[in-house]
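What follows is a single chain, given as structure tokens, in the form predicted alone.
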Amino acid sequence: MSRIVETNSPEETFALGEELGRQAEAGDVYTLIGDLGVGKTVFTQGVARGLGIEEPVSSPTFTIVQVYEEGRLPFYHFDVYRIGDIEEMDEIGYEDYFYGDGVSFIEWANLIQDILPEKRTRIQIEKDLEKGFDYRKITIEELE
């Protein structure tokens, strides 16, 4: 199953994103893939505020992950753009969050394609300036 949103502000990315938080199950794995300053973490903080966690989220480049337990489901917030070598994941227990009881969320998870579990929500987000600074083509796709 596949679903095309467009928003055009961040205030409309960020509440996609919370939709998609309400909705989201234990182990659920989500993968969002898109350029630098695409809104990935505006995307990101309305999928945390979806699931309950109030305080502010922010990506976790240089700690991999961030675990946030105060909403209704762990969330695991990933940021792999630095990974140097997919044993880094390894060593953080990778399986632990993405087989869990919480709900997976894999920013720039193009980098780790060969241990993604094959059930997972593919995320993808775009920009096209010919159609607005705040334009974003938001392709939610279901992965089996």
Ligand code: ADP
Given for the second form:
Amino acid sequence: MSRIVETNSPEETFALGEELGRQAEAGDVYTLIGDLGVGKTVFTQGVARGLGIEEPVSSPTFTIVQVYEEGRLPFYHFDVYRIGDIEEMDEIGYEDYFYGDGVSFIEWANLIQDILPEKRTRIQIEKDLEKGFDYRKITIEELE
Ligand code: ADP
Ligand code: MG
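We have the form predicted alone; now please give the form predicted in complex with this ligand.
Then the entire complex follows, led off by the chain already shown.
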């Protein structure tokens, strides 16, 4: 199942993330791909809000995963952009997150392709400058 949403402002992208966060279920894994500056953080902040997380969510810069416990479900926010070796994922015990009772959200997931669960939701954000500077095409695809 695949869904495409076009947005024209950060607020619209946030709102889509929020909708997803409200619908997320325990054990869900989402991957998020898109170039720098495309809106991954904006989207993720929406997801966090949808889960009922009030504290500000930014990309985890010094750790691979940031855990938020205050929402409706635990939220595991991964940013694997700086990962050197896939073994770093073993070291943090990624399976406890991916196959646990929270919601995993993985930015730059293409860098850890080999260890992603088959069952996951893939989100891709793309620009199209011909359609305007603030235009984003967001594709949400459920994989089994
Ligand atoms: P990333 O995390 O992918 O590097 P950010 O979310 O940090 O990107 O930044 C996205 C930037 O693009 C923000 O400055 C935001 O205001 C801007 N922007 C403009 N239009 C949109 C849109 N439709 N959706 C999301 N962000 C947008
Ligand atoms: Mg970011």
